[in-house]
Each structure stands twice: as C-alpha cells, then as structure tokens.
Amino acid sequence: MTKCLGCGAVLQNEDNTKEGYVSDLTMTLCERCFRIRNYGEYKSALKNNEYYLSILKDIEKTNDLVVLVTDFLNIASLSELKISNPILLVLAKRDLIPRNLDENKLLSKIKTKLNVIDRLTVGSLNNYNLDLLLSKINQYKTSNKVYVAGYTNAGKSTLINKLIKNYSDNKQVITTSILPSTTLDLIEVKLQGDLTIIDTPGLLDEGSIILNVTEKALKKILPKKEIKPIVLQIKTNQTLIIGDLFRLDVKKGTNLIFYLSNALKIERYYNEITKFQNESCRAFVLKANFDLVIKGLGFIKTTNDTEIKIYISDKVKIDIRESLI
C-alpha cells in the first residue's frame, strides 16, 4: 500500500473520481495534489467527520505526544476536542496575531480540559519559535512518533513543511491549500535522528463558517497578514454588515472591537434595512469585556454591556466568552 506524499491518500489507478488516483502507480503524488500545487485546482474530497475523529481515537491508544495546532481566530474550538494524550499546545500563525498582544498572556487564557503539558506560539512564515518547538517536542515525546493534529486550516501542514525544510534532508512536501480537507490520511515524515512527525487530516470544525461559504469568500475570511483590530463606536440602534457574510443589529451603545480578517468590509447603517432578514436571527445580551465568537471567522469584543442580534446562516455556530484580550 503506497500513499500519496502530499495528502496521505492510498494511491490507486482504477477510478479517477476517487481520492488517490494516479495514471501510473510509480508516481508519488496523486492527481488531486498535483493539480492543487500546479494549477490551483481544488477537487473536494470531504469525508464524514466521524472518519477524522476515528483517527484521533486510534492516536489516543498510543499515548504518544500530540502537537495540537490552533490559531488566534479559532481558539474556542479546542473546548470540543476529546483526547487523553499529552498535549503540546501550539498557537500557530504568529505573524497574523496583532503585534501589541502579549502572547504569553494570550496562551494562558486558552481554556481547555485537555492534558496540556506546555504551550507556545510559533510562526512558520518567519521561523518564529521553531527551534523552541522542536526542543519541546524532543523533551516531551513519549516515543519516536509525534502526531500533529488540529482543525482544518489551523496551519498544521504548513508548519510541518517548515519543520521538514529546517530540520531534515527530506525533500517531501505536504500539499497545502486554503480549502478544507487537503490532507486526507496520516502522513509520516522523518526529521532529525529517529524522530517521526505524523501529520493528521484536519478535523472538520462543525459549525464553522468556512464550511458554508464559497471559495471566493473563503479567500477573504482567512487573513494573509497581521490582523489589525477595528474599533467602532456604536450608538443606539445601529446595523452593521460584515463582509457581506452576516448582519449585526446593536441595540445599546458601546465600542465594538473586531478581530477578523481585514479583507472583510464593514458597512454601517443608521436606518432599518432588509439585508439578511431571511437568515436565522439570534439575540444575545453581551456583558462588557466579553467576546461574540463567530466560529471560523473571528470574534467581536464589546467594551460595555449591550444587546445584539446577529443574522447569519443557522449552520454557523455563535459563542459567547470572557474576552481573550
């Protein structure tokens, strides 16, 4: 059984509509990965999330170290994971986090019931803390195998590619893209000495907006550079349209601070409008210094007690939490 070096799918030459297809079984990269890398053509291969969760259950039987990767805008989803392995929690994409934030304070505010033995921030783009990450992996590993896990688009495969480049003679490159489920199965990668890093398929973050938008919208939702918080002073009864993705009706005056991709345009209205009125409407009482979290998109902090209504697809999960910032 030979796997694609880019996505982990088992290579086969019988059905070009199924994952792992190659015209010649001597190839090391499936047709899907080849077209993603060379033409930017993405072919959907979403599996049921039960498949990805079953991989986590198998990992749990090993008691090996798990490097759990998340990012600044999607920290809330960690509370839904269930795995007993020792966890090295990694906050990825440091270059996207606002520079004025204290990363150690931010890390300390991440709440989870997982067996987290340490936590750190890394940046694949500029090699931030990668030496420290490798040092901690070697410090905490329980065997020569270490798994890298997280939700889709967390930055796992990009991080592993940088580890391969920096700490091995391996020429393997894992396929990456902005779309969900690029990695389809386990991919083993040899690093220094006898250390093997194992990339896992990104878990489908059920309720995430990224599973419910077009590729064009996804390109705007996923930030490409440092997030610069946007502060809006809101008076009584104002309406905001964010990125043409959802509507926010604010009933009581407050300051709202938006932590999301700066590619998303925010429109302000002072009169009643009908946009998004056919979407699901949810009402919240937001206390001062709490966040309204839109899963997969980011969060909005309020500085005063306020009342809001959000009009958005009922497939997208909304949470309230004490502010991270």
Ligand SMILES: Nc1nc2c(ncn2[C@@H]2O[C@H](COP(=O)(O)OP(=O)(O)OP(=O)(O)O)[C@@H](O)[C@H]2O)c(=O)[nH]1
Given for the second form:
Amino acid sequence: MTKCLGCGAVLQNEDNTKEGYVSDLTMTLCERCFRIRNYGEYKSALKNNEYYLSILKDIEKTNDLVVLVTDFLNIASLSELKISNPILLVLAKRDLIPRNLDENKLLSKIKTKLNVIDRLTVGSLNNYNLDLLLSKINQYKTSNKVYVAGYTNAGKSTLINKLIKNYSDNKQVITTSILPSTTLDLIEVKLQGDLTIIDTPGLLDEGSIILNVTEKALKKILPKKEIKPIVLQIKTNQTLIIGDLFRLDVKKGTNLIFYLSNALKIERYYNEITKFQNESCRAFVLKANFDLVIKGLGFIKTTNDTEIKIYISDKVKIDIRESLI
Ligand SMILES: Nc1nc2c(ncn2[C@@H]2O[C@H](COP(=O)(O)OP(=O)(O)OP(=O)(O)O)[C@@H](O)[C@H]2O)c(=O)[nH]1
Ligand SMILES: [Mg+2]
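Having gone through the form predicted alone, I am curious about the other one (the form predicted together with this ligand); can you provide its structure?
Then the entire complex follows, led off by the chain already shown.
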C-alpha cells in the first residue's frame, strides 16, 4: 500500500473518479495532486467528515502532542473540537491578521475547553515564529510523533512544508490549495532526528460558508492580504449587502467593524430592497463589543447596543460572542 506524497490518499489505478488515482502505480503523486500543482485545477474530494473525525479519535488514543492550527477568521470553531491530547495552539497565517493587533491579547482571548499547554502565532508565508514553533514542539512532545490537526484550510500543510524546507533535508512537498479537503489522509514527515510530524486531513467545519459556495466566491472569501478592519457608521434601518453573499439589516444605528476579506465589497442601501429576502433570516440583539460571527467568513464587531437581521443561506452558521478584539 503506497500513499500519495501530496495528499496521503492510498494510490490506486482502478477508478479515476476516486481518490488516490494514478495511471501507473510507480508514481508518487496522485492525479488530483498533480493537477492541483501543475494546472491549479481543483477537484473537490468526496468529503467525509466522519472519516476525518475517526482519525482524530485514533490520535486521541496516543496522547501525542497535537499542534492545533487555526486561522484568525475561524477561531470560533475551536470551541466545538473534542480531543484530550496536550495541545499546542497555533494561530497561523500571521500575514493576514491585522498588523496592529496585540498578538498575546488575541491568543489569550481564544476560548477552548481543550488541554492547551501553550499558544503562539506563526506565519508560513512570512517565516514568522517558526523557530519558536519548532522549539515548543520539541519542548512539549510526548513521543517522537507530533500531529498537526485542525479545520480544513487552516494552513496545516503549508506550515509543515515550511518546517520541512527550513529544518530538514527532506524534499517532500505536501499539496496545498484553497479548496476544502486538500489533504485526504495522514502524511508522515521525518523532520529532524527521529521527530516525525504527521499532517492530517482538516475537519470540515459544519455550517462554514466555505463548504457552501462556488470556487469563485471562495477566492474572495479567503483573504490573500492583511485583513484591514473596515469601520462603518450605520444609521438606523440601513441595509448592507456584503460580497453579494449576504444581507444585513441594521435596525438600530451603530458603528460596525468588519473583519473579513477586503476583497468582499460592502454595499449600502438607504431604502427598502428585496435582494436576499428569500434567504433565511435570523435576528440578533447585540450588546456593544460583541462579534457577530459568520462561520468561515469572518466577524462583525459592534460598538454600541444594536439589533441586526441577517439574510444568508440557512446552511451557514451564525454565532455571537464577546468580542475577540
Ligand atoms: N496568506 C497566507 N496564506 C496561507 C498561509 N498558510 C496557508 N495559506 C493558504 O491557505 C490555504 C490553505 O492552506 P493548506 O496548507 O492547504 O491548508 P490545510 O489546513 O492543510 O487544509 P486541508 O488539507 O484541507 O485540511 C492555501 O491557499 C494556502 O496558500 C499563510 O501563512 N499566509
Ligand atoms: Mg492540508
């Protein structure tokens, strides 16, 4: 049984619609990885969260250190994870987090019930804190195996690729992409000495907008550059349409601060409109300094008490929390 070096799927030459397909079993990369890497062609995998969750259950049996990776816009999802291993919490993609935010304050505000022994921010693209990450991995590991886990698209494989490049002679490159479920199974990587880092397929975050939009929309939703918060003064009974993805009706005037990809346009309407009225509508009464979290997309911070109605596909989960910032 040989696994694809890019995604971890078991290589097979029988069914080209299934994962791990290669025309020739001597190849080391499956056709899907080859196409993602060479043609930027993204073929969605058959998503199977049950299998991914079972991997997490198996990891739990080991009590090995888990490097739990999240990105800034998806921190809320961590509260739903269940695993008892010691956790090194990593807030990844530092280049996307607003530069002037106090990192330590941000890290300390991440709420989880997990056994978090330490937390840090890293950046794979800008080589930020990677030495520190490796030294913490060595400090906290409970065996020679360390798992890298988290939700899909958090940046796990990109981070491991950077560790391989910076700290080993290994030439392996794991496939990465903007699409959910790029990594399909466990991938073991020898890093230094007998330290093995194991990449895992990201969990599918139920209720996340990224599982429910086209590739075109996905490219706008996932930020590519530093997120610059947008502050808008909203008058009573004003409507906003954001990225042509959802609608907000603000019933009580306030300043709102948007933490989302800046590629999403915010349009304001001062009169009644009918757009998005067929989507499900949810109403929230929010105090000042709360976040309205749109799963997978980002969050909107209130600065005064307000009332907001949101029209968005009912597949997308909306939460409120005390503001992260
Ligand atoms: N700007 C920026 N983008 C990043 C960084 N790390 C990862 N990305 C991007 O985030 C997307 C997802 O990265 P992956 O490494 O494939 O994510 P993953 O967590 O392995 O995803 P799955 O395999 O689906 O679980 C890709 O488009 C990466 O280029 C980073 O440090 N900065
Ligand atoms: Mg991956």
